[in-house]
Amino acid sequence: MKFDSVIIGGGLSGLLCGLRLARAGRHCAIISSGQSALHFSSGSLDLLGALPDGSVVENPVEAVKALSEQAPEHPYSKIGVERFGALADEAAALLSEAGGKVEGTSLQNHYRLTPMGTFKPTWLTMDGYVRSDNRVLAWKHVALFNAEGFLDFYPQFIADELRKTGIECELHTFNMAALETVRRNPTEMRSSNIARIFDCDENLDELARIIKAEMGDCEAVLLPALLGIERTDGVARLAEKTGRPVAIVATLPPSVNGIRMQRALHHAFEQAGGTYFLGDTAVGCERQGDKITALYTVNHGNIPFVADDYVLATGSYFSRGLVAEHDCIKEPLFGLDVEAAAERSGWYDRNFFEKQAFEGFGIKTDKTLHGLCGGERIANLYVVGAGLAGFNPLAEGCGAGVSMLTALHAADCILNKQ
């Protein structure tokens, strides 16, 4: 099978790269083994929350110059300070155009309410979530509702934290006949299963009636993020029916809105002419000199994927884009060079709450994100996303940003090469 570009990995990074290439007229394929990290998203996407030295970042665009000085091998440093803001804006626009509506700007981090009731600085937040510019909500009295028996949401934690800021928070549970089918098996009371019942207007309207009857004189209504898998108007419809502002709070995984964003990007990619191979896994390749000439997958056996360019977007340890063995960390598909401490004792700190070294390990690339093998670049293989070396997504609050900006940077490199 012949394509202009083949992307290995169907998560946020792979989809955004594929969408950019397909919209530019490239015959593009994505090979995806299944669920991506988007299915576990907390409702927001980070760009840059802290510098490597620990300094808190408020304006990512202003802070990226200092980051490049502190960490020359950071993916943002390779992209270039002058391109950082433009790529961030392009990424946000692509998400919104695809139907994954988000709010935020690369010029100022805002704060999103977490499942634990605290506020987290972030870049883009999916539409409808509780967010604030200064860690303070606009309301002083809210009603927080949860589905009876839904255990992946902790209203008491959220209420306790909100009360510390002077907000009165009343707790309520709701039940309805449609939930009984889900509740028959306690393991099925997960956000994605509950959300499906609210794709039905009748069930969402019944929830609105329950809320209206119990909300009292609260200024706003808060709910866990489970207002429909297919629909995107759940928050707006409840607000209209109840006559109160309605906002959602992230739950523990799976993430309903993350699944929705994955679907939106997948659909947009195919609408742009891309081909998406779901449930397939790349397992081998052929290489001649400095180029990959063929890629093999489980489902297609000895029928190779042949392309001018390949993009590796398989992520990090979670999705086995990186594999940690007893004495080494490796990239399993192409055997690319990996930046990692030689001794296992240097991979981690025994204090769980300290910065962990393994989080910064990853695949080595040149400035244009070409993968390196034995110190030599592979001319038609680009590496993007969470598997890259040189950054710590947790400590620096930049995981989603690195995934999206490197994806677009690699796409530009491919297009400009033509």
Ligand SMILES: Cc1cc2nc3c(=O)[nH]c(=O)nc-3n(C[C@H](O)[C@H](O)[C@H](O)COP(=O)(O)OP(=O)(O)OC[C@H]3O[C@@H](n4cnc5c(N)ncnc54)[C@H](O)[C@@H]3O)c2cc1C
Contents of the next structure:
Amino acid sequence: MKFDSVIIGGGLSGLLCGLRLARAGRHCAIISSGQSALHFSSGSLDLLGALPDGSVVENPVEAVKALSEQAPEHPYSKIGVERFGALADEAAALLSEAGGKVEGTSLQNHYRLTPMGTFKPTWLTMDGYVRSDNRVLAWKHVALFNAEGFLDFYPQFIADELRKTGIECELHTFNMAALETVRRNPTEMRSSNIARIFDCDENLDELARIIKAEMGDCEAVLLPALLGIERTDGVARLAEKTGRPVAIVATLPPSVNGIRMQRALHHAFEQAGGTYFLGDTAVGCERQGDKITALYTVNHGNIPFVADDYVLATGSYFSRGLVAEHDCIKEPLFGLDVEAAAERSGWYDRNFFEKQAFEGFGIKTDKTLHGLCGGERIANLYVVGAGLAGFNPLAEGCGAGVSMLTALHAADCILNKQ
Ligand SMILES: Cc1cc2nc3c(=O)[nH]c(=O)nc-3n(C[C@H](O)[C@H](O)[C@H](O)COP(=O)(O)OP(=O)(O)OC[C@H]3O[C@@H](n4cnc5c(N)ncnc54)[C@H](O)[C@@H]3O)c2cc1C
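Please supply the coordinates for the form predicted in complex with the named molecule, as a counterpart to the form predicted alone shown previously.
To see the whole picture, the full complex is given below, headed by that same chain.
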């Protein structure tokens, strides 16, 4: 099978890279094993929340110069300080336009409400979620509803934290006949299954009636993020029917809105002419000199994927883009060079809450994100996303940003080469 570009991994980075290349007229394929980090998303996408030295970042565009001085090997430093803001804006526009509507700006972080009830800085928040410009809720009195028996959401934690900031927060549960079909087996009471119930207007309208009857004189209604897996108007419809502002709060995984964003990007990629091989895994390659000449997958056996360029977007440990063995950390598909501490004792801090070194390990590249093997650049292989070396997604609050910006940067490098 011959393509212009083959992307391995169909999470946020693979999809954005593919979308950009396909829209530019490249004949593109994405091969992806399965779930991505988007299925576990908080509903917000981080760009830059802190510098490597720990200083808090409010304006990512302003802070990226200091970042590149502190961390010259950071993916943002490779992209270039001058390109950072434009690529961030382009990535946000591409997401919104593909159907994953998001709010936020690269010039000022805002705050998202976590499932634990605390506020964390972030860049883009998916439509409908609680967000704040100053770590304080916009309302003084809220009613927080949860589905009876839904255990992946802790209203009490959220209420306790909100009350500490002077917010009056009342807790309610709701039940309805449609929930019984899911509740028959308690392990099925997961956000993605409940959300399907609210894809039906009738069930959403029944929820609106229940809320209206119980919400009292609260200023706004908060709900876990499970208002429909297909629909995007769940929050707006509830607000209209109840006559109060409605906002959603992230649940524990799976993430209904993250799944929806994954689907929207997948759909946009196919609309742009791309081919998505879902449920297939790349397992081997052929290489001649400094070029990959063929890629093999589980489902296609000895039929090779042949392309001018290959993009590795297989994520980090979570998606097996990086594999930690007892004494080394490997990139399993191409055997690319990996940046990691040689001694296992240098991988982690025993204090769980400290910055963990292993989070910063990953695949080495040159400035144009070419993968390296034995120190030699592979001329037609680019690496993007969570598997890259040089950044710490948790400590620096930059996970999604690195995935999105490196995806667009690699796409530019491929297109500029033409
Ligand atoms: C659980 C979790 C939750 C996160 N939540 C957030 C968040 O809320 N906000 C935020 O800013 N950041 C978050 N992050 C950081 C996250 O890394 C990025 O946001 C981003 O979504 C990662 O996208 P990616 O495409 O680089 O990698 P991934 O999303 O990991 O995608 C990699 C894909 O490659 C596929 N794959 C792997 N190996 C192969 C192979 N050999 N062949 C074919 N396919 C393969 C995998 O199946 C997967 O679909 C989270 C990370 C994790 C692990």
